[in-house]
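First, one chain by itself: the form predicted alone, in structure tokens.
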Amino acid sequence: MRLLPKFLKNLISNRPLPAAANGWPRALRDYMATKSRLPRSTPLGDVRFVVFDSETSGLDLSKNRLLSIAGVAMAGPEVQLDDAFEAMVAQPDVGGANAAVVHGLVSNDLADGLPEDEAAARFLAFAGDAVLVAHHAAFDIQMLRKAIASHRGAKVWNQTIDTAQLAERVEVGPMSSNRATGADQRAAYRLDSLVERYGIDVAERHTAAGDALATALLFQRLLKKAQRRGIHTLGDLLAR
């Protein structure tokens, strides 16, 4: 199969929004209207990353819902604390003891939040064309997709990095847990384990904002290891 010329790819990627977009949240229209991806040849220092975390009512994608979402941007390896996002999601029938224990959230925290689709849309508009970074990223990306699923034609199109996978890829020597197997290996690459291993101390862990910052600081350290292993461009980083 022949590859499309670059100008045809651009025409396809920038095609008009579907008619249904008139009913989308404004932030979602903005996000979908301006979508683009950085070339894979972009040096890591020139990449805007958005490291994010979502807190949910559970881990079952089929029935659990978004409670909050937060992200912090990075300019290459530098964390940009003044370029950040946080939103609570209105879930009046979610909360109670379990949510309070796990997330520090109670019903009052959620009652004044944004609708789920609006919160996800505003986060995506904040991210723009940044590369999205999360720990066990597939789950958080799926929660974003679920939040905007009612808006037919909308999708999450950003390139993504999973810090758990990146840690396994770049760790060598005393910071490595490659000798662990099975459940021990999985435990070694949980966010709690990696944060402890790298001496990262962030207040308010197990909130979206706290975990997003902890993941950003972890990603900062992993990027340094990646560069020492010859990973210098976005394409190098995205390679599996």
Second form
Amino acid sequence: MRLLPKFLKNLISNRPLPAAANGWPRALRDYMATKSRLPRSTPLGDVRFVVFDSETSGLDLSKNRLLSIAGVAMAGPEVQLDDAFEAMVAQPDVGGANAAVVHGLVSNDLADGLPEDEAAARFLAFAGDAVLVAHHAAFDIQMLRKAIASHRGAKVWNQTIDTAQLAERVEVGPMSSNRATGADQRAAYRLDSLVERYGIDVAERHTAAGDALATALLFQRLLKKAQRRGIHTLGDLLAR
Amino acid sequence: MSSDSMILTVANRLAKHPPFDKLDRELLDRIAKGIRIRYLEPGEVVFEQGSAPSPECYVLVKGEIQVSQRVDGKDVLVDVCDDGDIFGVRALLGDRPYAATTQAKADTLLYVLSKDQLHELVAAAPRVAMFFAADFAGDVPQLGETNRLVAVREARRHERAAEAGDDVRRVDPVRDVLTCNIETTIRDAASMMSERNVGSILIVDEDRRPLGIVTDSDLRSKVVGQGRNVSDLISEIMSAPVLTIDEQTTLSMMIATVMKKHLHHFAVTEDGTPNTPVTGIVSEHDILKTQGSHPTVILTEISRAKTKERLRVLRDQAEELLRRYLEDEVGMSFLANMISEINDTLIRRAIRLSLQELAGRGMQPPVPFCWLALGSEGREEQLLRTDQDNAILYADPGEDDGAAERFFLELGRLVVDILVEAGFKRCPGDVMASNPKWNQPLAAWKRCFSQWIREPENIAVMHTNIFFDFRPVHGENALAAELKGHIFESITVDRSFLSFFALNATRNPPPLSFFRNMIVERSGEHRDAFDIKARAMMPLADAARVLVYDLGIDIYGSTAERWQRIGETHEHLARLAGEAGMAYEILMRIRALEGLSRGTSGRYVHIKELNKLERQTLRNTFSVVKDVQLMLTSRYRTDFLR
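Let's see the other form, the form predicted together with the partner chain, since the form predicted alone is already up.
Starting with the chain above, the whole complex follows.
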């Protein structure tokens, strides 16, 4: 499917878009039109994953805004550098001191970027029908939803994988009794901790692109571990 | 779509390792953009021996990969790759099945390059071609058409572009070339030359393609000297053909030609052949001006030296020049050429001085003779001053009561003494023209070689294989040619001799590989230095010698030249021969540099002092040596002799 031109995909799916779609960014229309999920029986080697990370002006979903988003595709277990995405978001009213400190982005970078909905829409169009992978994915998916919330009828429909959950699952197993709990557990499954534990070294961490790449390298390792635990299809991987 | 930040991250990671460290940023980014990243757990296999190559090769970013070959049902470890190593190139470029199995031994991260990316890399960066040199043979289409040695030289030339040695420097040709047609008389040509005040005139056809050249020294010697009529046509005295070069020819190539052919002018033509119009002319004088201190100056001085003390001074100067050239990374074959030309000139001068001395005592050579250089000097491969290995071959004198024997022995002693004075140590095995055993008439030499060929066991014992590298340096070349003809004939009768020769070449296997600062031996043992001469160079030189004699290739050439000819004449050996010739050049250079930095013969190479590029390049030669040895074993069935 991935190799089909977009317009062909649209013809095949022929999914009617809501009336409001006329006002959507073009990328968002493309994304919504391609809507199709991979069968759960798909072997993991045939799945296109898009591992991504978004940087925001803070961790509070209600107040904070998307600052940048980056993702890289994986063809099964292999990271494909020529299938990647990176966008800055223009947020003239944020880019406050906090963001600059946390992400090393200065206000100028932000002013040059895309509108928030446009950046999210383009990312979603890039992802297409891929399985989205992120560390603490729920948060990033929420940010994407929020970014396109003004376009009624549009939504994020991809299957998603959370590398934090996956790490825990393949490391200790769902039935394990000696699971760490509370703050310790959260600390052990932060991206920083996992990256260190798995000996992944990626420069430019704490930017969207750097963290997306680090997450992809982490996901590669988790996939191998998962396979050893009998997880071979997309359905196996998505099961909780 | 792509992400600039991710490309930057990957490009920086690649740039930690050769050959990517020297790529220009644009190309590096382009390569990084197409990278795929693969992760392997211990035990996972990248590719299997015997399977068809995937259209990709691998840069090991982190981890460890073991390379093993299945031989007679047993898995033999042949290599260990660590961070920065590149593998899978050889099968890919050669489009042949993988020669080994590669398996991760630790958590391993690979950057995967596509075949197209690899080709782009090789095409765009000659330095990279050099890097893969020992691996790719004639397989890369972009380089396939040209002579491989030239390709290596070209790569080195680019590598050193910043340093502008003789290999990169070019001479500005004189554009305003004086020409005349073939109907011009000597008188007219001479007056044109004097009018323009130039030292040469090119004779060209109607399309300005060069036919010949006349210089003022031709006018002096051929017209004045031979009393020729100045109304004769210029074509009667012109030298033809003219040496032609193109605009890209480098100083060092010209110097090498001047020294080799004793010609002093080059016509520059559009495509470097005599088939296109002349665009300029370069004289030796122009070369001298560009070059400053010049080996041909030393050569001229040597051929004029009156005393052995003077010869020593000049030889020291030549060595100093060599040292500078080596540090400037001038091409290896050029250096070897230069040094053997200087040594040859020195030997010739020593012979001339000795003949003069004997003439002073009323002694003349009773029969023609030929001075033979043996061993590495015979192969024109001496770089550092080494021991003398030489011999005298003279025409059969008939009944002369030993007069010839006495004369040539005296000549041999005198010449060897002068050479010792000039700084060439005596041969510890006494293989010198001063030894009556190696100072013989043709018939005796023929008997000698016949015996070696009939009873080859003695060759290994006596190390007489250096005799088979003999090369005439002075005197009657026909004598050397006749001796060589005799050897070829004897070999066709007694082929078992070749097997013993081949066995000799397979006695010392190369090391397996390097891991970090150690050499990994097939036994699993690790060492920090290895004998580059015995373990890598001699096997290749020995193998080339066997093949050259077996295939009847009649050249007095270096090992690299021998391999080139072997590849040209025997198609099924072409690939291996190409790799072997290339490997030998690389080994010579590494040895010379080691010798230079340590003030030794360079025979023992210390691994931890090599940089990553040198190490990779050196390691690439090991598999070539191994392949050559395997070829010899099967071709000559040497297993039966052990």
